[in-house]
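One chain comes next, on its own, written as structure tokens: the form predicted on its own.
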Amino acid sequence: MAKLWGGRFEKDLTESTEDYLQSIEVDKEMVLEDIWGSQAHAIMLSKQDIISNKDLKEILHWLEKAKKDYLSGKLVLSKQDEDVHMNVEKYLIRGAGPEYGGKLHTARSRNDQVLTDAKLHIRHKILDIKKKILSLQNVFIELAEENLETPVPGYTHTQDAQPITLAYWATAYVSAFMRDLKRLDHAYANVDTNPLGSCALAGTSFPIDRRMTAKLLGFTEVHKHSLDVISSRDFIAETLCALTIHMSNLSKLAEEMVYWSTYEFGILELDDSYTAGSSIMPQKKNPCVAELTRGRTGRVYGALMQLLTMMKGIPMGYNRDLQEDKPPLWNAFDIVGKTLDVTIGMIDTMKVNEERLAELSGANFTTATELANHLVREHGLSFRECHHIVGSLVGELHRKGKNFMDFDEVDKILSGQGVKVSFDEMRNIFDPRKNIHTYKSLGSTSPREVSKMIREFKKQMDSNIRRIKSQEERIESAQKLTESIVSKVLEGKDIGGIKIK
């Protein structure tokens, strides 16, 4: 069969041109969405008396057969037919004949068709990523609840800073992932708009009902402006941007897994099932999952830049450049999804060395800030004066090879500066397990504040779970509605008597 658009042409495409134009490898993910969108479009055409009930029945019969043949492996996409849309339509025309199958594309263009397919597919992809992020959050919440008072050295500039808790560290990632979920929610809202019926760019002179197809496809609203619809790929850019930022957070986590699992840090041990060995050094246990997370972050960044570069300078209307929108997005979804899968397992199975954490948390003068705060409260000095006093104390202790636990030396040095701190006060300040309880500010590392944040995060997670369920139910309901109408039409019922609620 000749190209469906070939009426104007006298020559066939060269083999190399045909191969260059085809997008089967990318489109093959959207076959079922293309069939669903075509069913919805055909139902709407018949309901609006643009095609007959007989036309509709024949079209729906062959679309259902295309679905079954695809799922069973009998329908194999051909590169000669360029893309998934032409493959499905040609299958339909071969089966139903051009007098029936040729009517499906009435009031539709590949321009709005590909956007419809992509949006239907992207919805599922976003929801899948959101569920995986929630699973990772849950692992961190469980870790936090078990370690509300487990001291951990907090770092700035990768240098010892202040003692915090493992729960505080874990919930920091829960907090960051909440924003990732918000970004994906916003992207989803822009994806979840119906482009079908925009046609090539100007709409159509046929009396179509775009709200009806939105209902049949589960879109929350119609993207109205047809020229903007056809020109738009910002919803893909926004989705990619959300994935990129999330991947940067996963990379940050991976970096901590890499250096925390070193012999020098000794903070944790990664499970054997998430590490790999050396081909020459038998003692090695390498954090390869974490390292590849860092490395593959660059591929997701590259996907975003690839899309933004492709979008740059394209005028309004469809341009074939836009065919390049999905490869980077599919690639990013794949990387982020797989990275989340292994990260969930890596965090869930890691073993934390609490003794090492306790040792590091109180070492290297990490409680110095709280000593300065204590002097402000108890001695009425300015913070800058207390900062200088404590800084001088740390410097002198360091030069003498001593630390804060050498109370006699600390007392001697502070007394020389006219400051008196009792040994009991020193124990409360310098012991990291006691130190963490001194924090009172909202969102701080104190077990009480972290417990409050855990409760808040759990509520937010429950809300996200409910939102995902609602979004999935809306999609499922629309699919069932479409399937029900298809079934009724194939049973011989006239479309005019079928209500689309």
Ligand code: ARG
Given for the second form:
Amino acid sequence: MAKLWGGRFEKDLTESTEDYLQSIEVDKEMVLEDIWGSQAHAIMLSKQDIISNKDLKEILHWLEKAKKDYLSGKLVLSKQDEDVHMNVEKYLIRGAGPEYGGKLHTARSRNDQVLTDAKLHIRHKILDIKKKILSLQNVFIELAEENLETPVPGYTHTQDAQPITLAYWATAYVSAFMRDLKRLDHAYANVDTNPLGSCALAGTSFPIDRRMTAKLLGFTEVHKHSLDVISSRDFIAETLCALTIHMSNLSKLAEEMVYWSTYEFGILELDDSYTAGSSIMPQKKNPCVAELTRGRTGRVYGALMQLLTMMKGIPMGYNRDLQEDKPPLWNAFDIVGKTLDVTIGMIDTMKVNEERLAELSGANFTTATELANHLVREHGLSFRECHHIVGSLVGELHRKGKNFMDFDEVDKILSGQGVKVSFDEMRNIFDPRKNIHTYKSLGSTSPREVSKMIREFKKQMDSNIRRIKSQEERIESAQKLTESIVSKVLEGKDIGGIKIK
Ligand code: ARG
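Can you swap the form predicted on its own for the form predicted in complex with this ligand?
Let us now look at the entire complex, which starts with that chain.
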């Protein structure tokens, strides 16, 4: 069979043209979505009396067969037929004949069809990524609950700054991932609108019902403006942007895994199953999973740039450039999904060296700020004056090779500046285990504050899980509705009485 659009052509495409135009590799992800979209469209056409019941029955019979053949590997998309839409339609026309099969494309264009397929597919992909992020959050919450009082050094400039807790560090990731989830939710809302019925760009003179196809496909609303929806790929940019920012957070985490697991830091050991060896140095255990996470972040950023560059300067209306929207998105979904899988396992299995953490968290004068705070409260001095007193104390101790735990020396130097701090007070300030309890401000590192935040995060996680569930249920029930109508039609039953609103 010749090209379905071949009527006005006198010559065939060259083989290389055909190859250049086709999008089979990318489109094969959307075969089932293409069939579902076609079923919904055909049902709507018949309910609106645009095609007859007999037409509908033939069309649905062959679409069902296409689905079965695709799932059993008998229907393989061919490059000659350019894309998934042409492949499925051609299968239908071959089976049902042009007098029936040829009616499916009434009041439809590949322009609204490709958007429909992509949106159905992206909805499901976003929900998958969200579920993985929630699993990773869960691992961090468990780590936090077990380590509410485990002190770790907190860093600024990758230099020891102030003692914090492992729970505080872990919940910082939970907190960041909450915003990643929000961004994905926002993207989802813009994905979840029905483009079908926009046709090529202008809508149609047929009395179609776009709300009906929205219902059959589980879209929350109709994307009304046909020219706008046909031209829009911002929902893909938004999804990619959310994935990109999430990947940058995963990369930040990966970076910490890389240097925290060095011999020099010795804060944690990654499980063997998330590392790799060296072909020459027998002793090596390299954090390759974390390194590749950092490395692949570039690919996800690249995907966003690829899409934004493609979108730039495209006029209103469908332009073939838009076919280039899916490869970067599929790529990003793939990388982010796989990165999440290994990251969940890597964090879940890593061993934290508590002794080393205790040693590091109070070392290198990390409690200096708290000493200055104490002097402000107890000695009525300004913070700037106390900063100076503590700064010169640190300088002197450092020059003498001593530290805050040398209480006699600390006392001697402070007394010289007219300041008295008892040994009991020193213990409270300089011991990181005690120090962390002195924090009071909202969102600070104290176990009390962190416990409160954990409770809030858990609630937010639960509400995310509930939202995903209801979105999945909405999709499933739309699928079931379509399937039940398909079965009725195939059994020869009348669907005239069924209200699809
Ligand atoms: N393969 C195309 C894409 O992904 C489908 C739409 C083609 N539309 C057209 N008018 N040629 O964008």
